[in-house]
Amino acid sequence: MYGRRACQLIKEFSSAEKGQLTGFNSDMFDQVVKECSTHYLELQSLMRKIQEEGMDIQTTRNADHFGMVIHHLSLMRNKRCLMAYVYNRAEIIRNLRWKIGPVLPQEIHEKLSYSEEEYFKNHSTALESYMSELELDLTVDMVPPKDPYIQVRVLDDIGEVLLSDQSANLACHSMHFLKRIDAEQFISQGLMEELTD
C-alpha cells in the first residue's frame, strides 16, 4: 500500500514524549524517499504514454489519468510527511540549544543524523553571534526571575571560576548565593542545582 511507510515514520515521531527526540530512522526515510522516486518515475511514465498516444493531458479520463492522480497524490502525501518529520524534529533541536546551551549531552547527539548535527551547530553559531552583537545572553531567564540572587548547591568538581562579580570555588557539595545569570548556565549543565526555599 502506498504511503505506509510515510505513515509508520509519522506515527514513530508522534509516539515520543513532546519534547523528546528518538534517533532518525534513517532507514525508514530512506525507504520513503526512493518510494516517491518510484512514484515520480511512474507519473512520468504515465504522462509520456498519453502524450504518445496523442492525448491531452489535460482532458484525458482513463485509467492512464487515474493511475497518474494516484501516483501524484502518493507522492505528495509522503512528501507532506516527510516535511513534517524533519520541521518536527528540526524544532526540538533549536529548543534543545535554548534548553541545554551549545553543547549537546552524548545521548542527545547519537539520536540526530548528520544534517541535524550541522543544523545545531548553524543555529548555535547564528544564536551566539547575534548574543555577542547585542552584549546580552538571551538563554537565561527565560520566565523573568522573581529574584536576580539564587542558592545554588554544587554537584559537580567545578573548581576555581570567575563570576560577573566575583570569583569563587565551586567544589563539589558547597553552596553559594550567586547571581541568577551566573548560575544558569551551570544549572542547564547539570552541574548545580538550585536551591527552593
Second form
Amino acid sequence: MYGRRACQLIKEFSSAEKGQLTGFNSDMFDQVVKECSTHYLELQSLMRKIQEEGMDIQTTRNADHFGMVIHHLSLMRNKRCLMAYVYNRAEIIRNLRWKIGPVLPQEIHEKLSYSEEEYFKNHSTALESYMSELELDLTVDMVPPKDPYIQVRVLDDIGEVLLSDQSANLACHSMHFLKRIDAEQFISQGLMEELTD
Amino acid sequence: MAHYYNIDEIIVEEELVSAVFQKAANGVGILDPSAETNSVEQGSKVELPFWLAHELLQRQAVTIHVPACFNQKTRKEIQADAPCVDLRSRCPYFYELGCKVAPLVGDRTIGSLLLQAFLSRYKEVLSKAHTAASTPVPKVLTLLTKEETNLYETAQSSMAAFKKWRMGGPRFQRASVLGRKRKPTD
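Alt. form predicted in complex with the partner chain, vs. the form predicted alone above:
In what comes next, the whole complex appears, and the chain from above leads the way.
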C-alpha cells in the first residue's frame, strides 16, 4: 500500500517515550525517498500518456487522470511523513541543548545522523553567541529558585572544578554547599543529586 | 496547515476505510489486490488509508463507508457499559477518526456516539488514574485509546506532582533523556 512505509517510520518515532530519541532510521528513510521517486516516474509516464493521446492535461478526467492524482497524493503523503520525522527529531535535538548542555553523551550522540549532529552543533553555537551577547546564561534557573545555595551530593568523580565563587574538589560521594547556578548543570547531567532535609 | 508536522495526526490518517471506486484509475493496480492489470476498475471495492480516501472523495472518484469500528456492535457495547469496551483494539484513534469521518459520510449519529463514549469513559479513566498504583500497569490501560492514554498519564503525573509539592523534596532532576533504563534496541 502506498505510504505504508513512511507511516511505519512515523510510528517508530512515536512509539519511543516522549522526548526520547531513537536511532535515525536512515535505511527506511532512504526507502521512502526512493518510493517518492517511483511515484514521480509513474506520474510523469501517465502525464506523457495523456499528452500523447492529444488531450488537455488540465481538464481531462479519465482513468489516467485519477491514476496521476493517486500517485501525486502518495508522493505528498510520503513527503509529509519524512518532513514530520525530521522536524520532530529536530525539536528534541534543540531541547537536548537546553537540558544537557553543549556536549552530548556517547549513547545519545550515536543516535543522531550526520546532519543532525551538524544541526545540534550549529544550534549550540548560535545559542552560545546569543548568551554571550546578553552576558547571561539562559540555561540555568529553569526551576524558580527558593534559595541561592543548595546542598548536593556528588555521584561521579568530577575532580577539581573552578566554580563562580569558589574552587571545589568534587570527589565522588562528597557533599557540598554550592551556588544553585553552579550545581544545576551537574545535576541535569546526572553527576550530582540535590539533597533536601 | 497547522497540523502538518503532527505525528498523531499523521498516524490517524493511516487508518483504513473501505471505499468503492466510482472512476477507474490507471497505473495504481497495487491498491486493488484482486486487479489483474495495473489499474483499478470502476466499482471495485478496496481498503484505502484515510488520507487517500479523503482526497479522492473530494474529487468524487470514490465513495466511502463508515469504518468498522463505528458499527452496530460497538454502539451497543458502548451503550451497555462504555468504560469496559476495548476501544484500543477496534481503533487506537477512535475519537479522532470519528471526528474526521463523520462529516464525510453524513452520518449524524457518529457525533453523539463519540460524545457519549467519551463522557462515560472520561470519569472512569480519571478516577482510575488518581487511585491506581503506577506499577504494575493496570489492566484498564489496555482498553484505552491513544487520547485516553494521554489523559491517564497526564492525570497520574499531575497527581505525582501534587504529592511531591506537598511533601517537598528535590526540585532539580537529572535530564529525563539520560534516564533511560532500557537499552536501545539497535
